[in-house]
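So this first bit is one chain, no partners, the form predicted alone, shown in C-alpha cells.
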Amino acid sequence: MDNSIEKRIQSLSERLNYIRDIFDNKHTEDVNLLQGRLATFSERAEAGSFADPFVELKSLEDLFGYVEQRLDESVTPMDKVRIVRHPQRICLRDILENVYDNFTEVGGQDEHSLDPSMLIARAVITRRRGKKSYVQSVMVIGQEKGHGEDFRNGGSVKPWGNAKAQQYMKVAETEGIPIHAYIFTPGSYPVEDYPGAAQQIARNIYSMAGLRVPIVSIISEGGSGGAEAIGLADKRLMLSHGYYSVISPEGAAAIEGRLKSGQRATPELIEHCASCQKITAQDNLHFGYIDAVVQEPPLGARPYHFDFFRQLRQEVVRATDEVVISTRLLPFFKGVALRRRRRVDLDLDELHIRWGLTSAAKDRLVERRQQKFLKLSRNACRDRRPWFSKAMAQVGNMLTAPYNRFKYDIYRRHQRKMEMFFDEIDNEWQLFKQRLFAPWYKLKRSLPRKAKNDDASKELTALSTWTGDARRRKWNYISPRYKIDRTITCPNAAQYGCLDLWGPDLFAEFAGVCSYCGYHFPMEPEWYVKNVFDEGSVFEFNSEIEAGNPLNFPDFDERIAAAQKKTGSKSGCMTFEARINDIKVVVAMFMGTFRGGSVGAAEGQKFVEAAEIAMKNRYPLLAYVHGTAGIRIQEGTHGVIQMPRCTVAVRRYIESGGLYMVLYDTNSFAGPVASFLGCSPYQFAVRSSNIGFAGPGVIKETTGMDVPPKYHRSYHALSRGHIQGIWERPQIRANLKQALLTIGGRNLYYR
C-alpha cells in the first residue's frame, strides 16, 4: 500500500474514533456506516483491487465531511464539553505554531516549567502597509492541555503558574505591547499552597482591571475561576464549540442530585445540567458575556485545520485594532476605521494599526474595561425598586457627586497643605522657644515641688483589679439557642478536653464561644448587626434587589421562595450604612443562611452598589463575610461574570483612597473569595472559620489528594499571608474600631 495512502487512512481513523468520543454511543448508526465503509476501503487498498484508490479514498473523505457537517447540527452543550477536552483538539501550542509569525516561550518550559499548565510567550505579527513590513509584538499567556501529555494537568493552573502569568501580564504592560490570553481550562487546581489558588486568582483578576496596554482573550475551554483567572479583557472573543460556564456539568449534576462521596451522576442529569446551564459560545454572546463568536470547522477545531488558524488569526487581530481604535477621541474616524475592519472579505495583515497607546489613551482604555464589566448582568435580578425611587437615586448621585468631589478631592487636599504648611512653623516656632527659655525651665525644675493626687495617672499606672469573667457580658441580640436548656459538647473536646457547655450560657453570655478552648460555633447573621454596630445606626439599602432565577433553571424559583421565607431577605447579600463609634461604614453582608450565601447577579448588583456609595461619600466599605458557598451555579455565568465585575468596583473604590476590609466567619469558599473578597489589602477572620479555594470533597474528587484535617482552618489561612489577622468574636466590635482608627487613606471623610 501507498505510505500517503496509510497516512489518510490513519487519518481517517482517528476521525472515527473522535466522533465515537464526542457523542459517547449516540448516534451509532453513522458511526457504523463510516466504520463499514473505512474497513472494507482498508481491505480492498491492502489487497491492491482499486484501479485508482485515491478516488475511492477521496469519495470516503468527502463521505466523512459530509457526516461530520450534518452530525455538528445535532451538537448538545455537553457534546461541546467533551469536544474541548478531547486530546485531538487544538492547544495553545498550535495556535502559537500557525496564528503568529514567530514565538519564544519565556517563564519556563515543557515539564521544567514552574507550572506547565501556564504557558507565556512573546509572539510577533507581521503586517504591511503597502511595500512596507511592520512586526508587531504580544505576550501570549494561556493553559496549555497539550494532546494528552499528563504533566499539563489538564490545563489546570496552579496558584504560583497564576502568578507566573500576572507577572508576564506587568512585564507586557511595562513594554507597552497587547496581550492575547488564551484559556484552555476546566477550573484552577485547587490547593491553598503559597501564594493560595483563591488569593492568586483574586491578584490576577484585580491586576488585569488596571492594565494598561489591550487585552484579548479567546475562550475554549472556561472553567469558572480558573477562566477568570486570565479572562478580565477589553475584547472577549470565544470559539463556537468552547464552553464557558461557573461549573462543570458533572460538578453540577452532583449537586442538584445530592451526590455522597463516590457516587456518580447518571448522564441524563449530567446533559441535563449542561443544557441548562447556558454554556455554549452563543448563549454567552447573548447575555453579553462575550462579544464575538469564532466560528469552527464541523464537530471543532483540531490541528489539521489550518484554514480555521487563519481565521482565527484575523479575528485575534480585527479585536485588538478595535480595541487600539476605541481610545482614540475622534468619533467619526473611529466609527469609519471600526466599520472597516468588520468587513469579512477585508486581509487584516494588508492593513497595519499602530497599537501603541498615548497615556491618555491608556486612561480611556482602562475607563472603558471598567464600565463594560460594571454594566454587565444587571438584568439578570429582579429589581423591586420603583422607578420614581431609582431616578431620585441618580438624580441624588448626579447633584452629590460634584460636592464630594469638590470637598474632598479639591477643597480637604489644599487644607492638608496648609495645615502641614502651619505644622511645620510650629515646629520651629517650639523648638526656638525651647532653646529660647532653657534657662528658665532648668531653674523651675530644680526647685521644690509638692506631689499631686493624679487619679488619671494612678488608673494609668496601677494594675487592675478582678471584676469576674470577662467573657460574660449583655449582648443587643441574643441567638435563639440560648433557650436550649441542656449541655452542649465542645467539637474539639476530644483534643483538649473541654467540659460540656450549658446551651443558655454558651449562646448568651459566651457569644457561641467555647469557654475552655475558644472554639466559636456559628452565630446568626442577625447577631453581628445588632451587637457589632452602634445600637440604631443600621439603615439597609437596596433590600427591592432580589435573587432570580434568570436561566429558567428547573425547580429553582421555588427554592428562592424557600430561602427567601426561610430567613426573611429577599438575597444573600445585605447592604446597609452603619456607625462604629460614630464613624460611618457601608457594609455588604454575605449571609451563610441564604442558600450558603452563594452569589448570583443580585448579590453582585447589591454589592457593586455598595461600593459605589462607599466611594462617592467617601465611607469606608466593610464586607462581612458570614459565609459563601461560592458562585451560584444554577445562575450560570450570569453568576461567575460578578468575578471580575465586583473585583472592578473594588478595584475603582480602592484607587480612589477607600479603605476595603474583609472579615471572615463560618465558611468562605470559592469564586467570591478568588475575586473581589481575596483582592483586599486587609482581610481578617474570625476564629474557628474555614476559608479556601474548594472544599476537601472538591479536592478529593478533582486531585484524587485527601487534605489534612483543618486544612481550611484561619490559621492555616494566616500562615501563608491570606489573611492578616484572627479575630476572637466578642473583640469583633472593639477591633473594627481600631482598624477604622489605623488604617486606611486620608481621602475617607473621618480622617
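Residue numbers count along the first chain shown, from 1. Note that the structure is a prediction, hence the values are computed from the model and not measured. Superpose the two forms; the largest set of C-alphas matching within 1.5 Å is the rigid core. What changes on going to the form predicted together with the partner chain:
- Core-superposed comparison between these two forms: the CA of residue 104 stays below a 2 Å shift.
- After superposition on the rigid core, displacement of the C-alpha of residue 489 between these two forms stays below 2 Å.
- The Cα position of residue 427 differs by 2 Å or more between these two forms after fitting on the rigid core.
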The other form holds:
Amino acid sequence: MDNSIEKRIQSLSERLNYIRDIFDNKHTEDVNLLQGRLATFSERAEAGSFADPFVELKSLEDLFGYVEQRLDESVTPMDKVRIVRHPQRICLRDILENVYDNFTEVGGQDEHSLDPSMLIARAVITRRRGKKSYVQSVMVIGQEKGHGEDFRNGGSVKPWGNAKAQQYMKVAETEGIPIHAYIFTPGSYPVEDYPGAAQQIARNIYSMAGLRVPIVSIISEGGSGGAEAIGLADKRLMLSHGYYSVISPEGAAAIEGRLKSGQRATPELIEHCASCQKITAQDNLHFGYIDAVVQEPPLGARPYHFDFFRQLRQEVVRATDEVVISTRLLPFFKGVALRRRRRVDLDLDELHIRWGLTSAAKDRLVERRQQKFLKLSRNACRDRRPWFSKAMAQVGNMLTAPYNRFKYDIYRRHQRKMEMFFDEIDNEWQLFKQRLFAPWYKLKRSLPRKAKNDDASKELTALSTWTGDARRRKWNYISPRYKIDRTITCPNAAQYGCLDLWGPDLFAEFAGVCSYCGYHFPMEPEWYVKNVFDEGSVFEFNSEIEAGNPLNFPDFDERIAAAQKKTGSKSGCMTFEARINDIKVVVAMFMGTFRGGSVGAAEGQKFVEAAEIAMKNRYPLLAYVHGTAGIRIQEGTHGVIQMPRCTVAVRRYIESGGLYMVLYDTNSFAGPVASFLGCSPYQFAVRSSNIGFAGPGVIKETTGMDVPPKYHRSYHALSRGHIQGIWERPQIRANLKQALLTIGGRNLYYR
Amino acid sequence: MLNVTEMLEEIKNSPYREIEICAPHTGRVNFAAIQQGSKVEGPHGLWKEKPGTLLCTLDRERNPKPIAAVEKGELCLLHSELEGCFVEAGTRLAVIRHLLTRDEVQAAILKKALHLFTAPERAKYYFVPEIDKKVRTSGSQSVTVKDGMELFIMSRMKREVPLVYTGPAGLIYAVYFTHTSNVDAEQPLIGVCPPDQLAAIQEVIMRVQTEWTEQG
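I've shown you the form predicted alone. Could you give me the structure of the form predicted together with the partner chain?
Starting with the chain above, the whole complex follows.
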C-alpha cells in the first residue's frame, strides 16, 4: 500500500477515535458507519482491489468531514468538556508554533522548568506596511497541557508556576510589550506550600488589575481560579468549543448530589450539571464575560487545522490592535480604526499599528480595564432598591464626591501644614516658658509639699483592682446557644486533656473559647457585629441587594429562599458602616451561615459598592470573613467573575490610599481567598480558623495526596506566610483598634 | 545468660497485651452495636487521625462522649451489664486483647536483653570521631563499650560537650539516633549487650522474624 494512503488511513482512524472519545458512547450509529467504511476501505486498499484508491479515499474523507459537521450541531456542554480535555486538542505549543512567527521559551523547557504546566515565551509577529515589515513582540503566558505529557500535570498549575507567570507579566510591563494569555487549565493545583495556591492567584489577579500593558486572554479550558490567575484582560476571547466555568461538571455533580469522598456521580448528573452551569463560549458571550468567540473547526481544533491557527492569529492581532486603539484620545480616528479592524476580510498582517503606549494612554488602558470589570454581572443579582433611592444615592454620590475631594485633598492637606507650623511655634514657646519660669519652679520645689493622696498612689502602683472594668465587662450580644443545657467536649480534649465545658458558660462568658486549650468554637455572625463594633454604631446599607438564581439552576430558588428565611438576610454578604472606639470603618461581612458563605453576584456587588463607599468617604475597609466556602457554583461564571471584579475594586481602593484589612474566621476557602481576600497586604485570622484553596477532600481527589489533619489551620497559614497574625476572639475589638491605629496611622485612610 | 527459648515461649504463651478501657469520667453508658469477641480497629490512617471502632458512648450532662478502641484487637470482655447504668470514673467497661506484632515482640525482647543508654537532654548526638570511624567501617557491633568511656558528643546550639557512657560493658547492639535529628531527653541512644549474649540475642531476633506470625 502507498505510504501516503497508509498515513491518511491512520489520520482517519485517529479522527474516529476522537469522535468516539468525545461523545462517550453517544451517536453510536454514526461511529459504526464510519468505522465500517474505514475498515472496508483499509481491507480493500491492502488487497489492492481499488482502481484508483485516492478517489475512494477522498470520498471517505469527505464522509468523515460531513459526519463531523453534522455531529458538531449536536455537541452538548459536557461534550465540549471532553473535547478540551482530549489529548488531540490543540495546546499552547501548537499555538506558539503556528500562530506566531517565532518564539523563545523563557520560563523553562519541557520538564526542566519550575512548573512545566505554566509555559512562558517571548514571541514575535511580523506585520507589513507597504513594503516595510515590522516585528512586534509579545509575552505569551499560558498553561500547557502538552497532549497528555505526564509532567505537564494536565495544565494544572502549582503556586510557583503562577508566581512565575506574575514575574513575567511584570517583565512585559517593564518592556512595554502586550501580553497574550492562553488559558488551558482544568483548575489550579491545590497545595498550600508557599506561595500558596489561593494567595498566589490573588496576587496574580491583583497585578493584572493594574498592569500597564495591553492584555488579551484566550480561553480554551477555563477552570475557575486557575483560569483567573492569568485571565484578567482587556479583551477576552474564547474558543468556540472551550468552556469557562467555576467548577468542573464532576465537582458540581459531587456537590449537587451530596456525594461523600470516593463516591462517583452518575454520568447523567454530570451532564445535567454541565448544561445547567452555562459554561460554553456562547453562554459566556451572552453574559458579557468574554468579548468574542473564535470559531473552531467542527468538533474542535486539532493540531492539523492550520486554517484555524491562521484565523486565531488574525483574532489575537485584531484584539490587541483594538485594545491599543481604544486608549487613543481622538474619538474620530479611534472610531474609524476600530471599524476598519472589525472587517472580517481584512488581513491584519498587512496593517501595522504600534503596540507601544504613552504614559497617559497606559493610564487610560488600566482605567478602561478596571471599569469594564466593575460593570460586569450587575444584572445577575436582584436589586430590590426602589428607583427613587437608587437615584437619590447617585445624586448623593455626585454631591459628596466633590465635597470629600475638597475636604480631604485640599482642606485637610493645608490644615496639616498649618498644624505643623503651629506645632513648631508651640514647641518654641514651651521651651521659652520653661527657661523664663525656671527660678520660680525651683523655688516651688523647695517649699514643703502636701502628702499624696493614698488612692492616687494605689492607682498608680497597683496592677489591677477587683472593681476594674474588665471584670464587670459583659458582652453586648450573647449567642442563643448559651441556653443549651449540656456540657460540650472540646475537639482538642484528647490532645490537651481539656475538661468538658458547661454550655451556658462556653457560649456566654467564654465567647465560645475553650478555657483550657483556647480552641475557638464557631460563633454566629451577629456576635461579631454587636461585640466588635461600638454599640449602636452599625448602619447597614444595600441590604436590598438579594442573592438570585441568574442561571435558573433547577430547585435553586427554593434553596436561596430557605437560606434567607434561616438567616434573615437577603444575601451572604452584609455591608455596613460602623465605629470602633469612634474610628469609622466600612465592613463587608461574609456570613458562613448563608449557604456556606458562598459568593455570588449579589455578594460581589455588595462588596464592590462597599469598597466604593469606603473610597468615597475615606474610611478603612474591613472584610470580615465569618466563613466562605468559595464561589457559588449554581451561579456559574456570574460567580467566578466576582474574583477579578472585586479584586479590581480592592485595587482601586488601595491605590487611592485606603487601608484594606481582612479577618478570617471559621473556614475560608477557594475563589474569594484566591482573589479579593488573598490580595490584601494585611490579613489576620481568628484562632482555630481554617484558610486555604481547597478542602482536604478536593486535594485528595485532585492530587491523590493525603493531607495531614489541621493542614489548613490558621497557625499553618501563618507559618506559610499567608496571613500576618492570629487573634483571639475576645481580643478582636482591641486588636482591630490597635491595627487600625498602627497600620493605618494617625489619619487611618491616607498615605 | 539469656535463655532464648524460654523468653520466646513466655511470649508465645501469652502473645498479647490486654488493654482495659475504663470510663474517663462519670456518666451513663450506652454500648455501641458491638459484641464480646468481635474484632476492633485502633486509630488508623497515615497520621492515626481516624478514630478506632466505637465501643460505647458515655453520657454526662447530655454530652454523649464517644469512647473508641485504642488498639487493634479482639474485644475479650465487654461489661454489657452496665448498659444504661451510671458509672463512676475509672469503671472498667471493656478489655481489648491486642495480639503483639512482630515489631512489638522484638522491642519487648530487646528491652529485656539490652542495656539502654539514654540521652540526658534534648540535643543532637554523635559518636566521638574514633568510634564513629569504627562504626562506619565495621558496623556498630564491632565497638565494645565500658563504663566511664567517652563515647558521645552532645551538640546543642553550637555547644559541644563530651558524654561518658555509664553502664555494663558490652557491644553496641543497636543505635537509635542519627546525627541529623534531635533526640529527646530520656530517649535511648544505644542498646548495649554483653559480648557473650550477642549470639543469643541475634538468634532470638532471627526466630522472631521467621517464626512469629502476625494476626490478621
